[in-house]
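Only one chain is included here, represented as C-alpha cells and corresponding to the form predicted alone.
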Amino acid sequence: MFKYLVLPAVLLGATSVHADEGQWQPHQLPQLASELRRIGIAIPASKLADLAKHPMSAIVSLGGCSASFVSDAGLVVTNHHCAYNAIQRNATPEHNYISKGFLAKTRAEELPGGPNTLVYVTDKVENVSARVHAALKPAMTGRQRYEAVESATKALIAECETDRMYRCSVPSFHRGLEYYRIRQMMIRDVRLVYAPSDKIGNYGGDIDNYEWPRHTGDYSFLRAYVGKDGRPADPSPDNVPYHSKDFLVVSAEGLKNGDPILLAGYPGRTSRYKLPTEIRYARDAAYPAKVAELQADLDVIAAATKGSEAYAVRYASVAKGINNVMKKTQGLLDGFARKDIAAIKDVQDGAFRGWYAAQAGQPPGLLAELDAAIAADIALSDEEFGWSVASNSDLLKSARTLYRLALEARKPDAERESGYQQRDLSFIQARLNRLEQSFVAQVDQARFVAGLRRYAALPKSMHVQGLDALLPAPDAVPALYGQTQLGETARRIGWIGQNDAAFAASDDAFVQLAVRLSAAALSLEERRKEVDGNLEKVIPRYMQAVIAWKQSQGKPVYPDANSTLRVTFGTVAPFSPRDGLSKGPFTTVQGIVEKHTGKEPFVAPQALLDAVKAKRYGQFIDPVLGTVPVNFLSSADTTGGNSGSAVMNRNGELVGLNFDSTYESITKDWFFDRDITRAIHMDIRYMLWVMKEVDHADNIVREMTVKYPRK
C-alpha cells in the first residue's frame, strides 16, 4: 500500500495560476481565491465550493451533458443537441419536430423525454479514498486489485442508495490516486417544454461544427418532475414540476471583450496527464483507424436510410452522435499534426524522470514498470477496436446485454458485474426500449454485414483472441434478420429476467449468436480486468511523484476531467489560430443572413431572416456591435460533457451556454495551448431574441427571471 505523497488540493495555496486552464473541483476554488478576484469574479469562492449555495445548487447533469435551472419549478435550460433524444422520439414525419421545432404554450403539452431522458442534482461528495485503497495488498494481481477497487466501490455505492431517489457512483481522480463518492438525486420523470427548430438549435449542422466563426442557437428546455411528495417519481400524469431551491437569473445585460466568465458543468473525459507512448499510439495508430471505421458506418446509413424520410428520422440522432465524435477526432489528428505534442510530452517527461532519479527514497523500478503496463493497455485496446467493429449491430449488442445479465443474474448482486446489479436493471430497459425509436432492421443489418467485413480486412493485432471462428460470414447474416424477434420491443423486453438455460434452448438467431460469443466476450474482458488492475496499481504511485514535481516547480494541480461536476473560468476572448489571422470573440444575426443559402445546413426561418432585415432587436441589441449577438468566445477550459454548461457573469447570472469548441482547440483533451485555445458557447440574448421575435415562445421568457439591460 503507497502513502500520499501530497494531497491534491493543498498544491493550490501560493502558486501562480492561469486563470484559463484547469477544471477544477468546487472544492479545490477556496485555494484559487485569490485569482478569482483577479479576474474580476464577485462570488466568494467559498460559496462556489458550496454545492447547497447558489449559484452551484442549479447546476444539474443530463448524464453526458449540462444544463441549469432556471425557475423554482424545475425549468431546466440545455444544449439543443443535448435534448436531441426527447425531440427525436416525440418526432414523426408529419410531426418533425426536428426540423419543425417544438413549443409547450401549457404544462400539459410538454412532452416525454422518454427513459433515457434524466436529471441529476449533485447534493454530497465526500472523499473516499482511504476506504477504497484500505481494500489493496501489494502482493495482488491486476486483476484482484481491480476487483478489491470493485468490490469496494461497490459497497460505497450500496451504502449510499438505502434511499431510491439517489444514485451514487464513485468514481477516480488522478488516475486512481484519490476516489470520490458522490450522491446525486436522480429525477426520472423528464419532458421537453421547448426547442427550436434545427435550423437555428443546429444551424450550419457537421460543416460548422467545431468551427469559428459560428452562429448555432443551440438551445432547448426540459422540465423536470416529481411526486406530490416532492420526491423522484416514475413517469406519471399525476407528477409535479420539480420546486428547485435555487435556480440562474437570466442576465441579457451581455458581455464585452475580456470580461470574466465562469463556467460550471460536468467536463466528461481529458488526457492531461499521459504519457508520450500513449500519445503516439493515440495518434499514428488508434485515432486513424477510428475515424475511418465512423466515416464508413456514417456512409453505410447514409446508403441504408435513402429516399425514406421515416428511416432518416429513426438514425438522425445516431447519424448525429457519429458525426460529432468523428470530427472531433479529426480534429485532434489535425492538431496533432499542426503541433507535435508528443515531441512537448517528451520533454516534460524527461524533466520529470530526471527529477525523479534525483529524489532519495523513490521506490526502484517504477518507471518500467509503468511502460510495460502502458505497452499490455496498448495490445490491448487494439483487440477491443477490433471486436466494435465486428459487433456493429443494435441488434447483436441488445442480445449481448440480455444474455449476459441473465449470466450476472446467478450471482448475489453484491458480486455482480457493475452494470448488471438491480440498481441497472431501469437503465437497460431503457435501452432496449430506446431502440424503438433508432432502429431499422435493413440499416442495422447493412450495419453488421458491412462491419464484418471491415473486420475481416484489419490487421490481425485487431482480431479478437478466439472470434473468428465465432462470427457469421457475411453472405449468412440477411438469414439471421429473418430468424429474430429481437426487433419487436415487447419480445425484446420480455427477455428481461430469463435465466441463462432460457437463452441456451432459444431457436431465436441473435440469440444463439450472443450465446455463441459470450466465451471471448468474457476472455477479452478477463484480460482488460487485468491491465486495468496493474494500471491501477502504477499509476497513483506516479500521479504521487508528478504532483510533487509540479509541486516543486510551483504550478497548482486539477484532476482529469472524469464526468463528475468542475469549475472553470477565464475571459471573452480573441484569438489567432495561425499567422496573420486574428478572429474576434463575437458573431451576430448578421452573419446568419450572410450564411443562409437556402440549403441544408444553411437555411435560417424565414422569420429570423425578416426579423434581422427590419432590425427588430429589441432590448438584445448590444451597444458595442448594433446588433444582436449569436455566440462568443472565451479562454474557458471545456471537453466534451460541457455541452449545455452554465456560462456565468461575474456575478453568476446565466450569460451563455457553453456548446463547443474551435477546431483547434480539440487537442486541449491532451494537452492545454491557453494561446489557441477557446470554447464556444451560444449568447443568451440571441436566445432570448430568437424567443420573442422567431418562436413567440413568451411563457418561457416569463417564467425565467430575466435580468434586462438598464435603459
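Numbering follows the first chain given and starts at 1. What we label the rigid core is the largest C-alpha set whose atoms superpose within 1.5 Å from one form to the other. Computed from a predicted model, the values in this text were never measured in an experiment. First, how it differs from the form predicted in complex with another copy of the chain.
- The rigid-core alignment places the CA of Pro93 2 Å or more apart between these two forms.
- Superposition on the rigid core between these two forms places the CA atom of Leu333 less than 2 Å from its counterpart.
- The two forms, fitted on the rigid core, differ between these two forms by less than 2 Å at the CA of Tyr266.
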Given for the second form:
Number of protein chains: 2
Amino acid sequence: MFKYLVLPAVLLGATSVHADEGQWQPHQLPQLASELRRIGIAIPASKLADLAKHPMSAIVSLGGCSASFVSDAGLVVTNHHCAYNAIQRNATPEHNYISKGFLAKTRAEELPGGPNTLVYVTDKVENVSARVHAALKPAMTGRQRYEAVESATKALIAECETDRMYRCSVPSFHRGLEYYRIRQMMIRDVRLVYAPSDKIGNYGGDIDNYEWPRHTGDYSFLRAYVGKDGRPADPSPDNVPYHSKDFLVVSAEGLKNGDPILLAGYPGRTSRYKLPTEIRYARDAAYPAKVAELQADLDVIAAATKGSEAYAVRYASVAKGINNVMKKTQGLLDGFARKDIAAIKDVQDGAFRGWYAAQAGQPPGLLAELDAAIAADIALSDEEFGWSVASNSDLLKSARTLYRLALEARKPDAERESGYQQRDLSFIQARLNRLEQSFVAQVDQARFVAGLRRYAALPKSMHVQGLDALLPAPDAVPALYGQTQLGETARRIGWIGQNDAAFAASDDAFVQLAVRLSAAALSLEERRKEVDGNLEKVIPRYMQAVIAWKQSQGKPVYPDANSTLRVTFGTVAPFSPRDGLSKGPFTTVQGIVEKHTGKEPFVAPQALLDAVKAKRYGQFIDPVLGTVPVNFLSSADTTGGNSGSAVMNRNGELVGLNFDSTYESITKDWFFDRDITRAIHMDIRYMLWVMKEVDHADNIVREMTVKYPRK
Amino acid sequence: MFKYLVLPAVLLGATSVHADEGQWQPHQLPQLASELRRIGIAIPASKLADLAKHPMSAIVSLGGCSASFVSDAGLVVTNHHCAYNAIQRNATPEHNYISKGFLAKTRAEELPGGPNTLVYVTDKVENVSARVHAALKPAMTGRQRYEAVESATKALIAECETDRMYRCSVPSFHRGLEYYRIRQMMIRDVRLVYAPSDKIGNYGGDIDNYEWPRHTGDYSFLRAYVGKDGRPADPSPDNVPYHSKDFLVVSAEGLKNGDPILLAGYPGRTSRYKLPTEIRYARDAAYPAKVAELQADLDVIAAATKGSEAYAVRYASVAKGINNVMKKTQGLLDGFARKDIAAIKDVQDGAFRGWYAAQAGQPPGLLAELDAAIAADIALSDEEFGWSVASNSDLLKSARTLYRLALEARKPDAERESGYQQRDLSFIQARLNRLEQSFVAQVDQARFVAGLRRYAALPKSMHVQGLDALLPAPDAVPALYGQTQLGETARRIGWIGQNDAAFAASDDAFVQLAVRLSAAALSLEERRKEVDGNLEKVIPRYMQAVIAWKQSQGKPVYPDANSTLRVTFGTVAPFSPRDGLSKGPFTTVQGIVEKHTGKEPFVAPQALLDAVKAKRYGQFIDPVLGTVPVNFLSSADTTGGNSGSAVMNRNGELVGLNFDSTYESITKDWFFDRDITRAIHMDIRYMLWVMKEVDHADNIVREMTVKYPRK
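With the form predicted alone in hand, show me what the form predicted in complex with another copy of the chain looks like.
Shown next: the complete complex, the earlier chain at its head.
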C-alpha cells in the first residue's frame, strides 16, 4: 500500500493568510478565524464550518449553480440564468415567461421546473482518503490505479446512496491527495415561483456578459417540493413544500465600499496549481485552437439557421453557451497576454524546485515523473481536441451515449463506467429528452460536415489514433441524416435498455456510426485513464510538497475548486483596470436608463424606467449613492458554478447574489491576481426594489424575512 | 446714435456663482471673491484682477497658445505642442530634436523659434465700448454697421500701435455689447530652450488626443529675447533675454483630489449663448457635413502621399491638424447624441422668452429680428462651407491672399480690410513662407480635384452664388499645376507688393484663377459683413436681456471666449463617464509603462522606463499615489487656446500646465456640463521628474524657483 507522509500542519491549522484568495472547504474556516474577524465577519468561524448550522445549512446546489433557502417553506433564490431552463420550458408564445417574466401569486400557480431542475442539500461530508488510498499500490500502472480509485469510490458511493433520497459523490482534492465523501439530499420536484422579465434578469445579455459596468437583475425564485413524508419524491401534485429548517434572512441594509462579505456556493473548477508548461500549452496551443474551433462552429450555426426564426430560436441557447465559453477562453488569452502568468509561475516553480532539492528525505525523481506525466497529458489532450472536432454532431453524441450504455449494461452495475450506472439513467434520459429543444437535423448536419472538414485540416498530432479511416467522408454525411430516426425524441429514448447486439444489427446510420467509432473512442478513454492514473500517482505527492513549501512561507493552501461546497470572503471593492481609471464598486438604476437604447439586450421595462424617473426609490435608496444600487463588485474568490451563490454580510444575512466576474479577472482560474480580480454581484436591494416597483411580487417578499434599514 | 441700456449690475457685481463654469475677464474676479475664497484660493481676487501684478503679469500668449514666465530672464514654459513649430524648424536628420528632444545647456545654444514663434505680454486693457458704439446709428444696414465698427476699431488700434513694440486689438465681448482695447507687447525674438523627446511630449500621439487616461509630458521651454534697450526687436544675436519682472514660482508640493486650482490663459472661442436653432443646425447639418468633408480630405491626402515617405512627412502635421478638428467635431456630435443640449436650450430659451415677454419697456420685435438674423447666418454658412470645399488647394489660397493684398493696397492703409494692412504683412509673409514645409504639388492637386468633385455633389443651397461657372472642371485642374510657379517659395513671396494689374496680366494659372474667382469671393465676404452687421445689431440687445434674465436667477455671466486673457478656477476632480466607472483624477508613471508597446505613439524612452522600474521617484513622489503623477483632471472651464495655460495652486504657484480636455467634455464649447467637463493638465512634478531623471535639464531647473515639499 502506498503511504503518504503525514499531512503537513497547514491543512490543519494555517498560519497567516490573506482575505480574497481562497475557495475554502467549510471545515478549514476555523483556521482562518483571525482573518475573518479582521475583515469584520461577526459569525464565529466554527459556526461557519458546521454544515448543519446556520447559515451554511441554508446553502444549496442546483447542480452547476448555487442557491440558498430564503424561507422555511423551501423557497430558493438563485440567478435568473440558473433558473432559465425552468422558465424556458414553461414559456409558450401566449405566455412568454422569458420576455414577460413569471410570478406565481399562489403556490398552486407554481410551475414544474422539469427533470433538469434539482436542488441538492449537502448534509454530510466525510474524509474518506484512507479508504481510497488503501486500494492503491505503488507498482500499479496508471490505468490500474485509475480503476482502483474508481472501484473504491463507487463502493463508497454505493454504501452512501441508501435510497433515492441521497446523491453521494467522492471527489478528490488536490487531485488525489484527499478524498471526501459528500452526501446530498436530492430534491427532484422543484418548481418555478417567480422570475423577472429577461429585460431585467438578462439586461445587457451577451454584450454585457463578463463586463462591468453591469446592470443585471440576475435572480429568480424556485421552490423545493417533497412528498408528504418529507422525503424527496418524483414530481407530483400531492407533494408539499420542503420544510427548510434553515434559511437566510434578507437584509436591505446594504453594503458600502470596503464592507466585508461572505460567499458560499459550489465553484466548479480552477487550475491554480498548474505548472508553467501547462499554462504555456493552454496559452500557446490549446486555447487558441479552442477559440478558433468555437468561432468556426458559431459561424456554421449562424449560416445554417439564417433565414429561419424557428431554427435560430432552437440554437439560441446553444450559441449563447458557445459564446460564453469562447468569451471566457478569449478572456484567458487576453489575460495571459496582459500579464505573463507563465513567467510568474516560472519564478514560483523555480523557487519550489530549489526548495524541494534542498529538503532531506524527499523521494528522488518526483519532479521528472511529474513533468513526464504532464507531457503525456498534453499529448493526449491534443487527440481529445481532435475527437471533439470530428464528432461535432448531437445525433452522433446521442448514439454514442446510447451504445455505450448498452455496452456497460453487460457488466454488473457496480463495475459499470461511472456515468452509465443505474443511478445515472434518469440524467441520461433527461439529456436525451432535452435535445429536442435545441436540435434541427439540417443544422446538426452542417455542424457535423464542417467539423469533419476542420478535423481533416488539423495537424497530425491532433488526429485520434485509429479514427480517421472510420469517419464518414464529409460529402457522405447528408445521406446519413436520411437514414436515421434518432432525431425523433421517442425513438432516441426508445434505445435506452436495448442490448448491444440490437445496436450492432440496426440499420440506423448514426447507430451504425456509433458502433463503428466505438473502439477508437474507447481506446482514447483507456489512454485517458492511464494518463490520469499516472497524474494522480504523482500529483498528490507533488501537491504535498507544494503545500509544505507554501506552509514554509505562511501562504494559504486551499484545494482547487471541484464543484464542492466552498466558502470565500472578501470586501466590497472597486478596481483599476488601467492607470487613471477606476471601475465600481457600485452601479445604480440610473445606469439602466443610461444603457437603455430600446434595442435588445438594452430594453428596460417601462415600469422600471418610470420608477427611476419618478425617483421612487423607497427603502432601497443607498445613503451614499442617493439612489438604488444594482450590481456591485467584491474581491471574493469565485468561479463558474458560483452563479447564484449567496453573498452575505458580516452577520450572514443575504445582501446579494453572485452572478459573474469581470473580464479582467477571467485568468483567476489559473492565477489569483488580487489587484484586478473582482466578482460581480447583484445587490439584493435592487431585487427587492424590482419586486416592489416593477413586478409587485409582494407575496414573495412577505414570505421572506426581510430586514429593512432603520430610518 | 444707438443707445444701450445701462448695463445690468451683474456685469459689475455678480450675486451667487459657482466654481468651474466661467472664463472670466480678470477685472470680473473681485465679483467672485467669495467663491474664490470658498474653494480655498489664498490670493485676493483684487490682486488677480490686476494685470500689472503677480501672478497675472507672468501670464503670456503665444498667439493661439498660452504660456507663463518662470524666471526673470524671459524663460517661458508652455506645451510641447505649442512649441512644436519651433522644434520642427530646427530639426534635421542629424539632429532630430523631435524624436531626441533638445536641451540648450547654455544660452548660446538656444535655437531661433522662427517668425511664427512670438510672445505676447498683455499690458493694458481698456473698455472702449463707448467709442465704438458712438459710431453706430440705428438706421444702418448690416454692412454699414459692420464697416462702422471696423473703421472705429481700426482707428482705436492705430492710435494704440505707436510703434512695433505693441500689437493692439479691439475684440468685441458678447458680440458687440462691449469692446475692450487690448495692448500687448509682441516679442519677436523667441528661442527654443528645451523640449523633451516627443516620446514624452507627445506620448500617446493622436490616439490619446482628447482621451483619458493620459500620460503626456506636454511641456517645452522658450525664452523671450529683446534688444539691448529692453524693447522687442527683430531676431538678432545681439539681443538679450527679456527681463521678466514677474514670473511664477514652480511648486513641487503637488495637489490632491479636491484641491482648488486657478488657470489663466487665452481661450479661443466658445458658443455658450447660442440659440437652439443654431445648435440644431450644427448638430444636424453643419457638423455632419464638416466631418464628412474632413474625412474625405484625409482620405485623399492618405492616398496621394502613399508610398512616399517624403510626401507623408510634409503632410503629417496637416493631417494631424485635420484629424484634430475632425475628432473635436465628431466629439461634439457624439456629445449632442449623448445629451440633448438643444432640448436643454429649448427649455432655457423658452423660459427666457417668457421672462422677456413679461418685462416692461423692452423694444418690440427684438426676438423676431434675432431669429431672422440667425436664419440669414445659417443660410450664408452653407455657402461658405461650399466655398471651402471648392477651394481646397493651398496654391489657390496663396494666390487669393496675394491678389487680395494687391487689391487692398489700392486703398489708404487705414481703409484696408483688416488682415491686409501694413501691420499684417509680416504674418502673411511668414504664412506664405511656411507653406513650403507642408506642400507637395501633386498632393495639393489631388486635394483640389477631389474637393471640386465633392463641391459638385453638394446640395444647391451650399453652392456659392455666381461661383460654379468660374470654377475649373476637375479634369482641367492637372494642367493648371503645370502652368504655375506659386509652388516655389521665392516666386510666391515675390508677388507681395505687386499691383493688381500685374496679377491681371499674369499667365500663372493659379494667379489667373484667383483673379477670376475674386468677384464671387468678395461678394461672399460682402454678404457675410451684411449678415454679421445685422447679427451685431441685434445680439448685443439680446445678450443684454439674457444677462438681465440670468442675473434675476443669480446665474454667472461671463462673455464667450474670444482669445483674450481669462481666468477660470475649479478643483482637482475625477468624473464618471458612465454609471459604475470613474476616471481620474490622476495618472502615474506606472501608466506610461502599462501603455508602452514599443510601437509609436507608445514608445517611452528607456531612461524613463528604467527610472520607473528602479522606483527613482525622488522628491516627486505623491504621498497618496506612492509614485510620480503624470497628468490630472480638473473642473476648470477651458477651450482651445488654453493650451499651455498655467495651472496654479491656491497660492498662485505653478503646479501644472493645461494641455487638453476629455472627449466627454468637447460639448463644453456649447454647454458647460459640470458633471462631466474636465480639463486635462500635466502635473508639474512629472515635468520636474523627467528633467531630473531623463533629460538632466539641471540648468533649467536651477534657473526656475522651485518649491519642494517638506520632508
